[in-house]
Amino acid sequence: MKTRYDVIVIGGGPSGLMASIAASEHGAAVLLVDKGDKLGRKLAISGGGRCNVTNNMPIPELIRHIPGNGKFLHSAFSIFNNKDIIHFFENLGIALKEEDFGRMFPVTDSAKSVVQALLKKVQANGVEIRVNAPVDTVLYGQGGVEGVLLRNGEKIGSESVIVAVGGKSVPQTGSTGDGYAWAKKAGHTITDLYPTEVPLTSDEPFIREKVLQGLSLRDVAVSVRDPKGKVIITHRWDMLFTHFGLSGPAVLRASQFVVKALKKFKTKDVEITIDTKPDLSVEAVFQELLALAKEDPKKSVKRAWKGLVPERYLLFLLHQVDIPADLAVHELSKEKVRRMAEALKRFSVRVNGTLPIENAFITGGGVSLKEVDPKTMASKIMPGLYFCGEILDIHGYTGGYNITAAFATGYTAGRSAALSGKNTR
């Protein structure tokens, strides 16, 4: 076993993976080493298990999608894009589908098979692999990378260094924010830790109660609001009541800016509002709920407004609204009406907060962009030393965009390092 290397790349999740792919393709002998028993766990649980491996939306809809500091992509979206990704798989392999909002999947529908293709492709390019073998730090000279000390005391000799080992999310997977530390030694920033993509948290009565808890609600409007009401983002999509909060891909990706938020307003409690007819104004809702009403002034509100949102929720909102379900509805007045009316548009629930960062899906925040090169990943303060991935203060929404900031990262990361190396040996 060599005690030497052109590129050392500590991790192997997706960017790790493909930063290997990217250093072996241009020339270097590259070592990977992980933490864990094998490589590629985050990817096997990503999408469902189904590995959504990229986005297909232009480049700019791409970036829009990845709020937290994705105009960073630029330069690496130049190099190695979400076509160029496409391209990747379907030359290792594996067959690609669109389905809705762009996300790409593999035919299989199997995130193994994504895995497996990878580590074909690490193992064919001659990268040596060295599991269960976790750094104990990276270790820097005056001028720059030297390699990395193991935990068993083994050091190995590089002058390229690719740090890859993910956030704090998902610490299963071995994503435990074990880079920080070597980010740090080497006089990088780390900014502020928080949890993306996260479930939230609440201490309404009807949360607590479990009143709608496993009820889903489909294609709605999901608004966080300051404390003046004001609307700080919507998002449309799915969303799920449980017993803790609010989850569901519309919520997740509000959650960010709970998060901030609270942080800003300095406040204990951030409302939410769920608009469950996104195309129609309150005073269409209104004219519509009078309507229906007018058809048989005989009928129970219950029955007159059945299928305009699931019988759970109806129910809930005519509590809400201290309107009797049992009631005909030509004893309703307009008042009454109005008021259903504007809780289908606009039901405020207080969040309090989110689910611990272990329990989030992406970590918001990591190694300060102001002190990385864009185009190369390469460090601006310590020689030799690249960031790829989730360690990066890089998150986007979940739909595909942060695996595919994973894989340009990385591909630019091992690609800069080899060249790196070429220019130097």
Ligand SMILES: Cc1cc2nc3c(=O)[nH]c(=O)nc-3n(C[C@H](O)[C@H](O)[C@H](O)COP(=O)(O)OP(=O)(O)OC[C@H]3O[C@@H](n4cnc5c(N)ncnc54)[C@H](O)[C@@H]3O)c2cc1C
Given for the second form:
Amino acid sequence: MKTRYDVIVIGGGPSGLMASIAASEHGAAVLLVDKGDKLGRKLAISGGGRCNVTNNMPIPELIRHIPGNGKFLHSAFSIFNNKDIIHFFENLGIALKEEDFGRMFPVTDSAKSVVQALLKKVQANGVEIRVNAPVDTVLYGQGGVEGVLLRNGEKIGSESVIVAVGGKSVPQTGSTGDGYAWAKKAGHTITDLYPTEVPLTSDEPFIREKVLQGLSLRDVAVSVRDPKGKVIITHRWDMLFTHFGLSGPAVLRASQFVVKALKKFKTKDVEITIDTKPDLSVEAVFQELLALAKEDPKKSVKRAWKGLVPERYLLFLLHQVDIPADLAVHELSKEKVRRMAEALKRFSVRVNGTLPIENAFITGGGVSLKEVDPKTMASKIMPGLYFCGEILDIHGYTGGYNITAAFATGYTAGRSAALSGKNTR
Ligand SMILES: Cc1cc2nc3c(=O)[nH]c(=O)nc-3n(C[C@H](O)[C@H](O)[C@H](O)COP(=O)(O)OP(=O)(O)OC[C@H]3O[C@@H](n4cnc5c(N)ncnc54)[C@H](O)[C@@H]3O)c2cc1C
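For the form predicted in complex with the ligand instead of the form predicted alone, what are the coordinates?
Following is the full complex, with the preceding chain placed first.
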């Protein structure tokens, strides 16, 4: 075991693994250190255990789906992007397949196969790996980075250190936010940290009473509204009612806007509306309800409108608008039908927060991008210091965007660290 390396990478998640590969491919002697007993622990559970490695959309779409500073990634994507990720894995023998919304998964449907392929490549490139080696801090001197100090007191020297330790979400995978202190020590700003892609909590009586717990709604439009009822953002996808609030892909995407609205408007809760008929106007839904009622006026309301939405939700909304489910449709007033149309189009739920950052898929905020060079991922403050992955103030929606950002910034950081060192080696 050497005591000095060209490049030290701290953290063996997707960004650190890719940084190690890129740095070693560009001629550097690399040490990869991780505090866990295994590398790629979060990667191994990503995408429901299938690992949504990247997304096949064109670059402008990728950037649009990274609402947390996606534009910063233009340079990194010009060096290593989603197409490069796909070729990279194909060259490692991991064929990928495309699913809905451009999401790319390994054909094996196994995140572990992705992790194993990365580990094999890291080892084949001659990267030295130390697991069970938590880093205590990064060492800085007058001229810049000098190395790392492990928690066991051991010092390892290097003029280039890449911090790839992730954010604060799901700490049992090793991402416990250790890197923020090291960045601060170098003079970096850490923007506010907050949970993103996270389930929402609500104190609505129907949530507390678990009336809809476990119910999924498919292809609905979920909107976050400001205190005046104006839409801040709408996401159309599936959603889920839980015992504490709302979840599912559309809600996860909306969650960061709830966090920001709660802060901005200093309110105790925010309105979310659910539109189960996003392609129709209220008037069109009203006419559809009337037409269905006319087909057989003796039918009960719940039978006449069966299939419009899942039965549990239909019964729930009927109760909300005060229509007895067993009422014969000919007994319904037009006003009641209109109220039901409105409920189908805009059911309002007040949400008062999110699960904690530890339970979020992604950490929002991080190392301020103003102080990082987008072409190299190098610190603009401390020579020899690099950042990549979720520790940066970058966050994307679920759908492969975060791992793509981690690979792209990781590759860019590894390559730049190796190339910058070549002048001095
Ligand atoms: C359940 C779940 C599913 C997800 N699914 C997807 C998905 O399918 N697609 C997608 O794009 N994104 C997904 N994400 C997000 C994605 O996994 C992360 O954004 C990504 O893993 C971040 O990569 P990273 O390399 O920055 O950090 P991490 O993967 O968090 O890795 C950080 C590494 O640093 C190590 N480390 C931390 N502190 C120290 C220290 N002091 N010393 C040494 N080592 C240290 C840790 O042990 C860890 O190995 C998912 C997230 C979660 C929680």
